[in-house]
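Below sits a lone chain in structure tokens, taken as the form predicted on its own.
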Amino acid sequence: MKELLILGAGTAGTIMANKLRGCLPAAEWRIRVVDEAADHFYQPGFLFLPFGLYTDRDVVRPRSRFLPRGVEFVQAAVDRIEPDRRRVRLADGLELPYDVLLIATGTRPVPGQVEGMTNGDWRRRVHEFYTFEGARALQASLRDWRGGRLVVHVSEMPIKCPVAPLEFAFLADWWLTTQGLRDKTELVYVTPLSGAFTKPIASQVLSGLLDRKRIRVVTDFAVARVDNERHALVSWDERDVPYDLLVTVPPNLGADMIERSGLGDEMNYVPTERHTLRARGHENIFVIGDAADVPTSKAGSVAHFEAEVLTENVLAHICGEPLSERFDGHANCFIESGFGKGFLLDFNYQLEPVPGRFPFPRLGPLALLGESRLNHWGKLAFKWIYWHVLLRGWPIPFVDHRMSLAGKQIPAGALKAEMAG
């Protein structure tokens, strides 16, 4: 019998379980899958939860209502990958072998990164949504507040789903509107970037958004630490950004095993070839989803696009054949905006988000860097995909694992040559 391992199982692992049980025989391959937690979150749900808009039923599920028939699922903590004895050491001790193993072990918030975020404002003032535990505790003080300087913070790039920091300032603006006390806040959009987001053409349709909704924006601005009683974020040259109520993004890492197991980067990102998902150095091990060094976006549509080519290229590396570098960096994602009304990004390696139509190029009906109330409804829908089709390994339909660029309105010299690795 051989061994397919998966670390992890979140988004990505719970889709290549999925995927890989249907194509791998159960009678020659065990597929195992290790994660510490018994549950699984549907993390863009977090952002709704401080607003009231959904519950914890919308987020939480068992993960073993996931993970197919035929796939064992050990809860246990990971204590280091051995490459060299094809082996995993769990926490308790326990060894597993592997023959093939996937690293899907994500990336996660690490305040304690930023000196004194965790001290006396924590989960008073200062606050993060990016946990479950977070977004809860954030939506109590919401529940509380009656006005003052809300300030919407990122420390670091890269990050969980870049736009998210911007939903929750256009989130933020809308929920302040209906319950009467948007002017008795001021809103404030703090990032070390120089501007709203990382790729320039959306950056400037954003930022133009920020401004209609007179949500002021600090640029360039990296955290130094927080001080508590002060109530201020203070960034390395010295600037002050004072606050009543900080929601923060702290930095993001990867798993603390990855670094244990001499895997990562000095995030503790596995290094992997772009185009195949294969750990660079390693021949029989493959990374997916956010746990990658991989230059696009970490967010749950990627790893969806991935586990198309991670499959092929599994059953590619058991049958002796050569891997496919045939993943493009595909990312794809709704951006809500607030009022009914929200953004859809579509964008690869070589190119970034532009205006458009999607999935179709005349009849759409999606806007692609366009502000509409179908992307909103979009946005909405995915929950239910994201349940019942995504985590199954299922094609979404009209929307390939390749980016198309038809229907989209490219400038000149936007398109990037492809880039090789």
The other form holds:
Amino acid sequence: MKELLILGAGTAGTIMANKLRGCLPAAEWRIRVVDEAADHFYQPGFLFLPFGLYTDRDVVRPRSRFLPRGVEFVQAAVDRIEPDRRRVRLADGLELPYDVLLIATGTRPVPGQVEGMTNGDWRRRVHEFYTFEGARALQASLRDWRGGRLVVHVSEMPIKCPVAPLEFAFLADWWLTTQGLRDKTELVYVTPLSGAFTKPIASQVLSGLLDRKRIRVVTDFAVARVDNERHALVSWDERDVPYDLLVTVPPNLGADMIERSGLGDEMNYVPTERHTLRARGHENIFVIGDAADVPTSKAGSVAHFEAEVLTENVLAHICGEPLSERFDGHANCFIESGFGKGFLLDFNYQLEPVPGRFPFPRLGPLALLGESRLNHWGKLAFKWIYWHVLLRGWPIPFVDHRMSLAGKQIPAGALKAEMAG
Amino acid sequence: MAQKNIAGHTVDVDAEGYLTRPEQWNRAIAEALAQELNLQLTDAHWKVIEFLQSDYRERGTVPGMRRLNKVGGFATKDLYALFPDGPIKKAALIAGLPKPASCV
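Form predicted on its own already given; the form predicted in complex with the partner chain follows:
After this comes the whole thing, all chains and molecules, with the earlier chain placed first.
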């Protein structure tokens, strides 16, 4: 019996288990998935929890329900991977051998990386919304909000779902308006970047939107510490941003286990061949989702597109064939912009988000890099698609893992040459 | 593509003054670029510049703060003391490297 081992039962790991169980004969291949936690979270929903738009039931389900028959779920913490012995050692000492290993252990917020972030104000005046507990604690604080300075903050890049903090700011503007609190609230967006977003064309559009919504932007802010006495963010160049309520995105790091295994870079992400998704220097290890160091967004849509490529490449590897399927860095992200509207971004390694229509040229119906009500409905519909289609490993109609240039308005010079490696 | 005369050399630069052809860089140019930023280069500055250059040669991108901390062994506080305001941007400019792209 051969062993295919998947570490992590989040979006990427769950999709891979579903896809590969359908392809690998059960008599020859055992598939096991290891994860510490029993619950699967619909993470895009964490954005809506603080505003009471979603309840707990929208965002949490048992992991085991999304794994197919014939896949064993091992609920355990991983101590380390031992690539030379082709084994994974669990925290309880048990060892799992593998013929092929998929690393899908993701990324997570680590607030302890910023001095003072987890001191007295933590979960009272200082919040994050990238965890279930965090989003719920923030909901409680917002319920008591009567006005003041609300600061939305990104500690450093890269982070999971890089548009989420902007969406939070837009939704806060909308929610405060509906509560009659907008005029009593100063909204500030603090970023380590030189603009609103990482990609220039989208950054320009989104900066305009922040401006229109009267959200003040503080750029190039490299946070040194959170001062809990004065309730202020302090940067390395000694600038202060005071807050009454701080909604921060803490530094994101890959799993500690990656570091213990000696497989990570300085942020515990695994160096990964960006087109084949094989771990650099490790024939039998593949990486998918946020755990990889590939230069595209850390996002569920990326994991979904990567899964189509990785399934082909794992099967080719097992048959001793060259890894011919190529991942192009495709990401597809809805951005909630408040008041029932949204944006859609579609981009890859070569092309940053540009205006256009999606998925069909001219017809759309969704607008790229433009605000529309339909984009908002698309985002809401995505929850159903996630639980019922995406996690099962089924394709989403008309949306290919290779990004299409059709329907996009591409400014001169925006399309970059193809990357090596 | 703009050109710039500095320390007796003509170099190609982008709109923000970053050298676009690393092979045109030399130590005299670095000293002059530093002076334009009101910096006098010391051994401590050079250690950072040399780390950026060797890491860039190895990986093809300007390292971020975490890599400077963990792999280079430089503390963030010290980097801000050496290159006030934007240590990586300033050090990359002096080192003749592209402006650090803050990723994805």
